[in-house]
Ligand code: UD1
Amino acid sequence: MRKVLVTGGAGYIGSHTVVALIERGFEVVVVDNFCNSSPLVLPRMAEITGVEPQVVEADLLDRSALDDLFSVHQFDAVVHFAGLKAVGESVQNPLLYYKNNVAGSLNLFAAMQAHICLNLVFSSSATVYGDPDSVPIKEDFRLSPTNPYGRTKLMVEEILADLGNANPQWRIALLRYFNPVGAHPSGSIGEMPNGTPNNLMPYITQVAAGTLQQLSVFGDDYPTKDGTGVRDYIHVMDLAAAHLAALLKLPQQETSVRAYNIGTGVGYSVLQMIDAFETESGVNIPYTITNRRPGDIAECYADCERSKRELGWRAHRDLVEMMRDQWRWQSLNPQGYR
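Kindly present the structure of this chain alone in the form predicted in complex with the ligand.
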């Protein structure tokens, strides 16, 4: 493994993974249409690594652009992040999500097949489990996503399973991420959501920065330790390391397609997250308890034994690092990359 194509490599998780790949000596080519990212991330990646990755601005829906890319470069593997990820938007505009996430992925896989590049790491999500019957969640649990975004992830997983059946030479790792948070410890790259954030962590840091007035805690009557929702938050640097581990293990993977949970195995409640942030930053987070958010589940955290055993990977960073790095990124870049 030497040369890797990273789709969506300008995005939040992609940019951290590109940095990890470059630091590990990979030659990286990024393809991104910048629909949810900025080219200004590129010099930041170069600042960290000393190397600016090669970037091709293209849409995965443009099959001929992909063919050109695979004709020019001989890739050993693809790490596929490119996709849309806003649950609410996927409910409002399902066709946009099926087209971008499913049709875009089909184009990519067709180009890979045509150019005989059969090694792939795919960004899936814990959202494929929907509301689990129990926790911690194992990879063989029932898959039952509850929204169009989640269904695009499951559809792509199923397409990949069929590809692996048709040609056992494929080597495909499906990484099911739990809740990514944090930023590169340099504070140079991180996530800056467009508009008001939907996710808890960026909401907390924007309240801390004074951009937002107060946090709404969506329900305190769940059957959890303190009544608020429990999630498995994972530092984006650990997530990037998981991609590296999966990529390096692909050639020895026993089956053509394998799913891995990528989390810490520990669940924290919303109130614990607020408390941890306040302790780390010294900034008070005003909040009110509101109704539950429709579609939310009580509790979700991973059983990560398979990733530990088969990928030799586990998360190392704790809540303090997640809070510190997310806050450093937010404080140094109140306007994101602008």
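Values in this document were obtained by computation on a predicted structure and should not be read as measured data. Basically, rigid core = biggest C-alpha set you can superpose within 1.5 Å across the two forms. Positions refer to the first chain, counted from 1. Compared with the form predicted on its own:
With the core held fixed, the Cα of residue 309 is displaced between the two forms by less than 2 Å. Fitting the two forms on the rigid core leaves the C-alpha of residue 50 displaced by under 2 angstroms between the two forms. Residue 289: CA moves 2 Å or more between the two forms after rigid-core fitting.
Got the form predicted in complex with the ligand; any chance of the form predicted on its own too?
What follows is just the one chain, with no partners and no other molecules.
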């Protein structure tokens, strides 16, 4: 397995995974519509790896573009990141999320099937579990997402399960990852969302940099250690390594479709994350407590034993490294890739 298509490969998680794949010797082709990423990430990846990946600017909603892509290249596998990912936005505009995340994925899978490329690593999410009955969360827990974004991920998982049942030659890994943070240690690539960040860490670092005035903490009345939401934060470089491990495992995967939790197994509250960042950066983060966001849950962290056992993968980087690398990226790139 040598040639891999990475959808959304210019995005935050995609770009770090492309770097990991190239460093492992894979030939990578990226397809991206750059709706929430920048083509300026491509030369940054080349600086890190010595190789600039081939890039096709296209949208997964364009089926003919996908067929052209698969006709030109003989892909051994696909790593599928492309999709919209903001929980709050999905609540406000669900049709956009169902069209982009589900319909786009259907086009991709149809093109893969037509061109007999049946190896896939899918970027799923811990949001498929919804509000869990207990933590840590295992892969066999009830799946009941609480927002449209999570439901799009579950819908795609169910489509892939049906594909695997219909044709046992498919080999599909569903990576349900928790909360990616951090950046490449070089500081060359990282997370820089368009507009106001939806995720905690880029918001914290933009407040630290003076780009944003203060952080809003959504709710302090959850049944958690300090009342704020608890999440499992994982360094994006560990997450990239998980995609590589899943890709290498596909030929030996015993079932057509297999789900894996990708996290650290440790939960940190919002206030703990603020404190950890202030300690590492030396910068004070002003914040205000506001109402809970629709679709948010109290506590979410992973049981990753299956990933350790079957993929030979586990997270190596701690909270200090997450904060250090996130702040290095923000400090070196105050305007992101602009």
